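Just one chain follows, in the form predicted on its own, and it is written as structure tokens.
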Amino acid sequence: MIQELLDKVKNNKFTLGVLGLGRVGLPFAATFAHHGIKVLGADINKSHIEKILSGKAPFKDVHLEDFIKETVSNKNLIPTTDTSMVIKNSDIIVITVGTPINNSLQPDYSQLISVLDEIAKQDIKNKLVVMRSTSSPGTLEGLVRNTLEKKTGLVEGKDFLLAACPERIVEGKATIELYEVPEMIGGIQEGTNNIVEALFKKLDSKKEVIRVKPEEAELAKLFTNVYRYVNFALANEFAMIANEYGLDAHRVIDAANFKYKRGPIPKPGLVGGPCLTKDGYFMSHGMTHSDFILLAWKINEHLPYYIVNQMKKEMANLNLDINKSKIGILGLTFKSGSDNLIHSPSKKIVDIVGAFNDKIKVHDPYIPDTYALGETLDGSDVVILATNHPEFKDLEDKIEKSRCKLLVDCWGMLDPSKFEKVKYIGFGRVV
């Protein structure tokens, strides 16, 4: 079975199935289709599929729309809502469905369980199933393997194959990073790794892969994101500490990092998104010991409240009524250059301010139906720069000439020295 499937991949005589055409699955499917691979992609969102069929990308990613137009047109990519058709006609099935956390901060595997049920309804003999969705260590050899073996009566390694190969791309640049970022491959059978490696080398013969155990692959993915998340939390706590001393955290961090070999310390700022926010809970799921990942989560999740509280204090100094003042917010998505609102700290700021003020205008160049930039600036007493979009650089002159009286710069993006009529406050900045 392993050698037969490996030969199919090497000779380009296989079909790749992708279950879930979201921000992970669609770039994955379109990129492989761009390299001449026959790809079937399934998603339950009908309007999502219709948009792809029309040659449009449903979200922002560097080369995605070009790849979609090309591959839908030449039939290398066939998007559909018919999950069973994709499973039935694919040799390799890649799972890319969402695995969020629930209200109890526990992994929510409902989408994964649903797709496993669909896979189990089909004949998966001689097929390879690759788990690319984020999951807790042990999920492939536990939930995935047990579900498929129990419901099909087949045996992994004898009748079908399983591998963990978690995605590690940065959102918005998946069609670039699929070529650049090494893949961690964790097949339950060692021979399975040969197939998965051959698959990824279809993108680039020099594509690097790292062979590990399935649990190691699952855990390494989580380590990657949690390490960044904890460091961002530490930078944010540094900013709060610097504020207590009346010092500018950006200047302090710049000094600490200057030609220092054991850095760098990241700059402070809002932290969120669908991966960084949740992955610590996947890593420590089922563990009873305490850890500082939870402390990092508390710092990062509290930051929007901290910033709004600082804003309220400054508004009081300027005799601005928090309940009656007009407030404009620049940015709604969770990070620079993204159109994703999931776990966005900028959206949380909107919600916090909106709890006591209904005179909010939001402008985000990546989100349709938000206010125009000029209308947001000129119509607001207070402006909050909440997302560090590149379009918000060099706005000093426009803000200075607006009716704005107070600017809250959550990222320290703008130059405080360029404001005379507008009061500037920035997170981690001292003027």
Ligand SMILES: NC(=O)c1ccc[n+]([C@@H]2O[C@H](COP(=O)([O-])OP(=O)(O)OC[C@H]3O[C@@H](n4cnc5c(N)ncnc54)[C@H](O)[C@@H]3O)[C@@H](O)[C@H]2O)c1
Contents of the next structure:
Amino acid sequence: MIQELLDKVKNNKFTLGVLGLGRVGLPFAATFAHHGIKVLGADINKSHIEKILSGKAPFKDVHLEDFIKETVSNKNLIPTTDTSMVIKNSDIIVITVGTPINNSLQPDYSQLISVLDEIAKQDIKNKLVVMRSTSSPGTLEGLVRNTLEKKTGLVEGKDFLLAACPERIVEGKATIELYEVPEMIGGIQEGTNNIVEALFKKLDSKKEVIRVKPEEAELAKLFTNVYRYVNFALANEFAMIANEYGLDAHRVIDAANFKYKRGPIPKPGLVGGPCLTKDGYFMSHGMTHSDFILLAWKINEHLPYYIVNQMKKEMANLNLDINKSKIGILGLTFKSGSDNLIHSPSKKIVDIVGAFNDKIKVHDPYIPDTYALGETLDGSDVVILATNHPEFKDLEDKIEKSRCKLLVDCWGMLDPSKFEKVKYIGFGRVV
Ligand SMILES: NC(=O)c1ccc[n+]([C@@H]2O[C@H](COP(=O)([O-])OP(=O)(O)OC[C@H]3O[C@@H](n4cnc5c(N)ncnc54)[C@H](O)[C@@H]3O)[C@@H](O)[C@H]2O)c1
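So the form predicted on its own is up there; where is the form predicted together with this ligand?
Once more the chain from above appears, this time first in line as the rest of the complex follows.
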């Protein structure tokens, strides 16, 4: 079975099935289709599929719309809501459904379970199923293998194959990073790794891979994200410590990083999003010693409150009524250049401010139906720069000329020296 599937991949005589055409699955499917692979992609969201069929990308990713236009029209990519058709007709099935956390901060595998049920309804003999979604260590060899073996009566390694190969792209650049980011491949059978490696070499023969156990791949993915998350939390703690010393954290971090080989220390700022916010909970799922991750979570989740409290103090100094002043918020999405609102700390700022003030205007160039920039600036006594979108660089002059009296820069991205009329406060900044 392994050799047969490997030959099919090497000779381009295989069909790739992708289950879940979201921010991971769609760029994945479109990128492989762009390389001439026959790709069948399924999603249960009908309007999403209609959009893709019309040649449009449902969200931002660098080359995504171009790849969709090309591959939907040449039929290398067939997007559909018919999950069973995709499973039936694919040699390799890649699972890319969402794995969020629920209200109790536990992994929510409902999408994964529903897709496993669909897979188990079909004959998966001689097929390879690759788990690309983020999961707690042990999910492939536990939930995935157990469900498929129990429901199909088939045996992994004898009748079908399984591998973990978690996605590590940065959201919005998947169509670039799929070529660049090394793959961590964890097939249950050693030979399965050859197939997964051959698959990724279709994108670039120089694509780097490392072979590990399935659980190691799952945990390494979580280490990747949690390491970043904790580092961002530490940078935020550094900013608060620098503030206590009356020092500008940006200048201190620049000095610490200057031509220094070990590092760099990241700059402080709001942290959130669909991956970083939740992956710590996947890592510590079932563990009793997750204090470090929880501490990082507490710092990052507390930051929007910290910044709003700083704003309130400054408003009091300027005799601005916190309930009645008009407040403009620049940015709603979770990070620079993104159109994703999931676990967005900027949205959290809007909610916190909205609890005591109903005169808020929000502008985000990536979110339709928000206010225009000019309208937001001209109509506001206080402006909060919440998301560090590139469009907000060099806004000093416009803000200085607006009616704004107080600017709250959550990223310290604007130049305080360019404000005379406007009072500037920035997270990590001392003016
Ligand atoms: N977004 C990122 O940047 C990123 C990066 C690395 C890893 N990940 C991980 O990749 C996985 C997918 O994330 P995402 O951001 O693409 O999620 P997403 O919510 O954007 O996409 C998931 C898609 O799966 C579809 N779906 C749900 N159940 C289905 C079913 N039974 N059959 C077919 N389709 C179904 C949904 O309709 C949705 O379109 C998650 O585990 C996530 O943690 C995400």
